[in-house]
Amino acid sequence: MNADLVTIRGLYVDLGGNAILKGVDAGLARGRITALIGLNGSGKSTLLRALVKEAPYRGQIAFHCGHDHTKPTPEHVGYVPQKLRVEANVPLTVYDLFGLALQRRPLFLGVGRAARRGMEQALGRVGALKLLHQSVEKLSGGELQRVLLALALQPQPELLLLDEPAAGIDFQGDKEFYRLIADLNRETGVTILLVSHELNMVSLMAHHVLCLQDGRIQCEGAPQEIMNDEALVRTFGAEKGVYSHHHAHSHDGPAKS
């Protein structure tokens, strides 16, 4: 079995006449948390969108998952985007959102027993079962991210893609959310690719870090190798060196699976 769940070779993405990704080579280690860091506009979200075929690309993306470990099917990849696209005038509850996602029959016919059981299990796993009948548009940032994470975990993905998953969550809440992600990785063995600007959290939970700069992987390695002033200056520029994680060595290291 391939040690990487996903291998990326020579990945190019052009959008609107602009080169966004310029020959990305990377591997996502099976059962590990890989963090993707870089400045805004460096191509991080585009890379995730290419992995779920939302962005056209040239090059090779090879998934070593699914039943035959060669081709993925939709249930093997979970994706939490930066923003949920929901029409403001549609009164959608969390229950409705899951019903639309988990079953093929129209929502007005009701939610089947299996779909109901699945949504309750998923929401319970992320500590959000109490939100089942809440309006989506009235959820807080932290509540919405937990709901989206629960939805991405259905039915049981081998790869979980998270694009700034703690965006819009207060400081204490984002620590809890990252802890939840680390727990999911450890308990289920799901492979995770995480885009984040929270370098402190990346240092504590990631097993591997990819530094994306101007559409290319500029450096990669274990957090203790990447989270230093020299590597961060190369990735973010001299003014960003202050983001270096000063207490990375005072903890037990990343979550273990």
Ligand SMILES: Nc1ncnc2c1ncn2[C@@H]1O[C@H](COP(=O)(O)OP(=O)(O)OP(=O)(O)O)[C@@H](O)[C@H]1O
Second form
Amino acid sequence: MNADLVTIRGLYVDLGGNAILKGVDAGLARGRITALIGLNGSGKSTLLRALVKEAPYRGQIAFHCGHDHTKPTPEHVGYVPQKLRVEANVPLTVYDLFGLALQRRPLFLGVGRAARRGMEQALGRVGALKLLHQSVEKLSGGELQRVLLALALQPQPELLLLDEPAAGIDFQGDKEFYRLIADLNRETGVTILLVSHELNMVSLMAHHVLCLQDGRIQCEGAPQEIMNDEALVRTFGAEKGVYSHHHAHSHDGPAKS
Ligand SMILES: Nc1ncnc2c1ncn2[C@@H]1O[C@H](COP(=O)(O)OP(=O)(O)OP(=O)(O)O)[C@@H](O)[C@H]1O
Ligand SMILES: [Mg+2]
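Coords for the form predicted together with this ligand, given the form predicted alone:
Shown next: the complete complex, the earlier chain at its head.
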């Protein structure tokens, strides 16, 4: 079996007449967490949108899912976008939202037992079961992120695309949220592509890091290699001032903050 779940070769995306991705080559290792880092506007979200065929692209994206298909369906890919492109002000509850997403029959027939079990399981997994009957428009930013993650987990995906999933989540919840993502990966073996500016979190949980710059993957490697490269960290992380090396060795002295 291919060691990569997804292989990306010579990926080009033009948006509004501008070349955004200019020949991206990358692989997403099966069962691993790959982090995608890069400055604002470098094309990280665009890359994820190409992976779910929301952005038109040239080049090759090959999924090696272990199923006999070339076009993965939503059953294989769970996606938590950075921004919702629909207005969230429809008076739907979380329950309705799941009902619509999980079953083919109309909502007025009620939610079937299997769908109900699925939504409870997924919401429970992200610690959001209590939000089941909340209206979507009233969710806080962090609550919405949890609900969207739960939605991406049903049905169990092989690939999870997370675009700054912890944005809007408070500091404490933020660490918890990343831990949840790492647990999901460990327990279910789901392959994850995670966009994040939080390099400290990336260095703790990612198995591999891709750095996107000028429309290409400029460097990649294990987080320890990437994060120890000061020039790189200056380029990719310092903009948000989030870099702090939590697991500093004792002779280096702890990072003061
Ligand atoms: N539909 C569009 N039409 C034209 N330009 C677009 C479109 N969508 C995105 N862009 C441009 O493409 C570039 C890459 O955007 P993208 O959202 O992929 O960046 P990003 O790396 O995710 O940034 P951030 O860290 O801010 O989320 C930006 O310059 C953006 O303005
Ligand atoms: Mg983005």
